[in-house]
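The chain below stands alone, shown as structure tokens; this is the form predicted alone.
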Amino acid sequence: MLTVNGVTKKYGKLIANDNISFEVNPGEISVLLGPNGAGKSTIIKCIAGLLKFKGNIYINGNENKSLQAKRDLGYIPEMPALYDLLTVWEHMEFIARAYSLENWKEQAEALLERFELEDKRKKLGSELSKGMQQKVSICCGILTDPKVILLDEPMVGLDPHAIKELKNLIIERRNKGNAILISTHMLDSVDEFWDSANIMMNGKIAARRTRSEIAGTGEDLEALFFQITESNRDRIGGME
């Protein structure tokens, strides 16, 4: 389970992240939606345990910059971070040894097959593009079977048949009962499965709905996100 509860995050005047609080629950696909510069990748950072921020945050009842929480979350960013000097195989091998799995290479092999990356197991980090530094984050991000599992615009960079298996994959999570937070700005990307949605602006959760709300009153998902985010931007044409 994510519990996040009052958090804020300035940057110096500027604040990113507003007095947020939501919750994740064992077995919900959550989603974060809004245009770029809405505080999403901020609120993920800070949940990852990369940024400084007040209030609090827990992973499994633990606060989320503890050694147990560290172990029960995986982290995909959105801007893949793969060391220059190591082999794909050698990513998942480090991993494996920084979170002391035992038995993990058959899950490292089922994974990079599953990306297609069986044959590129050698390739140094340096000498992969974009959409394959991509996989090889997906990959080390689940290898060690997390709990609660955050995703940054997981998607963008990806092929077709990446994108259809981290589909697959996330559902896969969602029924083994692990707690999963994407944030995006293409609703479509994540249309088919979601089962909670925050829409933020300007650093806040500006609407939440859930799936069965949505489904009980007839209310469109995007439509209301082109609601919230072209009436600010209306709002702020007319103060300019």
Contents of the next structure:
Amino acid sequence: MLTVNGVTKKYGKLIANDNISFEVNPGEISVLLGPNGAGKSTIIKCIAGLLKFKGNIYINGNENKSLQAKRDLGYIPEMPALYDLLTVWEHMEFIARAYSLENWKEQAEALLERFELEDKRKKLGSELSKGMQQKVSICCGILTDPKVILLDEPMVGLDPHAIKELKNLIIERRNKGNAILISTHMLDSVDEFWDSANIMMNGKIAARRTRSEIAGTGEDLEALFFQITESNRDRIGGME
Amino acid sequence: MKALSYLLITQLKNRILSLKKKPALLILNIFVFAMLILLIVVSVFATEEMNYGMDFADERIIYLIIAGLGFLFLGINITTGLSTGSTLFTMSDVGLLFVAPISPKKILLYGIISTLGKTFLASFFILYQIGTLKSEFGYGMREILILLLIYVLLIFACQLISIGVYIFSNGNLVRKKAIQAIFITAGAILVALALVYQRSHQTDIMDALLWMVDQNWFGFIPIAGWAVLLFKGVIEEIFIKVLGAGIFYTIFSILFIYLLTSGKSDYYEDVLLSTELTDQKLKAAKEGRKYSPKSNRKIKIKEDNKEAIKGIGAAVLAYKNRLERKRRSRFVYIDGYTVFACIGTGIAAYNMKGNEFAGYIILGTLAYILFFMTVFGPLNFELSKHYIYLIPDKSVKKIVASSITSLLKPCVDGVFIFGIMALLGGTDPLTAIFLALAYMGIGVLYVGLTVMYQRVLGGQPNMLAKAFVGIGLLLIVLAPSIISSVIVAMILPESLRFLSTLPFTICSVAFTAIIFIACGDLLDKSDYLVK
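Same protein, different form: I have the form predicted alone, so give me the form predicted together with its partner chain.
Next comes the full complex, this chain leading.
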């Protein structure tokens, strides 16, 4: 389970995240929606323990910078960051050793096969295209069998096969009881499987809906998204 | 042309207006400008009488500096041209101008003017040498302005050469080899000439070099020679020399611009790759990352498992770094820098034989280079990846593990460099050993400083503030080590003078240990700023 409680992140005078709170339960896919610059990637990085912030974040009840929280967390960044001089397989081995995993090879083989990377095992990070790097990055994030998974714009740069596999993988992980948080500005890409949605605007959560709430009221998530983002833009335009 | 002139003017205007939003930068600019004016006023008026009747330094030294700079720029730009090429453009030019219905020739002119403007601004540092040039050589504003012009011409001409070489040799190995051969042969001929003069006149190499740059034929050597010819023409007030240099540069520029724009040659494709690479370098610098260009060297991945990563938890970072080093250099810690430093030290030690401070001068020079290599080195690179932050292990363990290769590298280098110094410079072996230890100590200290910088300045977006505070911290950390060594050197008798660097080494290691203890929580307390 992921708990975000009153998180504020500032860069100088700019407030990137303003007192953000939400939860993602086990077996739930939660999406962070919002236009560019809304603060989605910042909150994901705060949860991953990459940024300092005010407030509290817990991964399965453990403070997010604790070792146990790190063990339970899988993070797939927006921009794949591979080591130029390690091969694809060595990235797997590096992660397995860093997280002290046992019997990981079978899982690594399965992931590489799933994302059509078996024949790239001996390719160096620098020899891969951006899409390939993103696939390796996904494999690295999932190899540790995390209980909470953070995906920051994960579909960007992927080919159709990899997008399909990633979607299937996300659904499988939900069924296994993982708490999954996906940041995106493309509603269509998560339309089939989201359980809860947080719409972010100017560093705040402007609205939160669950799929069951929307099904009950007949509200349309896309319409709500544009209503929030565009009314805000009009308001700012009016103020100017 | 309207769009291009609008672009040039608007960019300049916005650059100036942006200073309003950056008060620190505005103050710095005003300060630099005020200092410049002050320097010009003081040096032009105040030393007029002081210079009267004084003996000035040998003017050929300036010729040699101009020639040296010319060859240096030439070498760097030809090398760049043989690999990726230089560029006059930015990625926004590629995206917006190259596809616009504007003549490529006009766009090239825009690129040239824009580059010249930037080069001219960068060359202002020469004006800070007014005092030295006036007191040592008796130069006035005219000579100094000519030096400024020469600097701009050198940079501009070398950039054109870089693009020209790239267009001429791109994808053609024979042409690349031919250009390399011409450049190396020309260099070898000049070195041979200087050596012949040195032997035949029983003089030193510096005297031979000064003789060479003063010869009339030297003025016909492209770029570097023309620059010397121009300056000599101004100094000696010989108009034909100034005119000659002007004609050479003009013909050269026209020829290269013609090469870029003539016939079927499409420079857009040629400059695209170099513009992309330049853009990547700039982005990496802005984000405080290390830019690692793709190597053309084919790295062979062994079939057996001997190269596999080892270690568990944080230790895996050390093994990973070692594997990466091994893939960069077969001998792991002995790489191009080791060879370069050994050769440089060997030459310096040989030439400074008998100078009791030679070892310390070499140590100081190497320590200066090592600072940049370490601070922008592997640890900094590791911190630009998210893995180190996520690995479930203690921050201090991860920092130490990822620093091990950086800690070992100066130790290995120290043995070779100061071994060579003892061998070629005749330095007493004990002194060489303790100098090597001091080199290792400072290498270790720099690793500690890299951690401290990230801890103290990691969240600071202003690069200028980072640089100022960084230098301040460096001085604070280095001062006690240097002072303790100087005091010990004064106290110790001649026979034990070799021990004078020991306090420096001990202090450096002790400071590093303190930094690691104090900043070991770096990964929990600092921001990961890379996207």
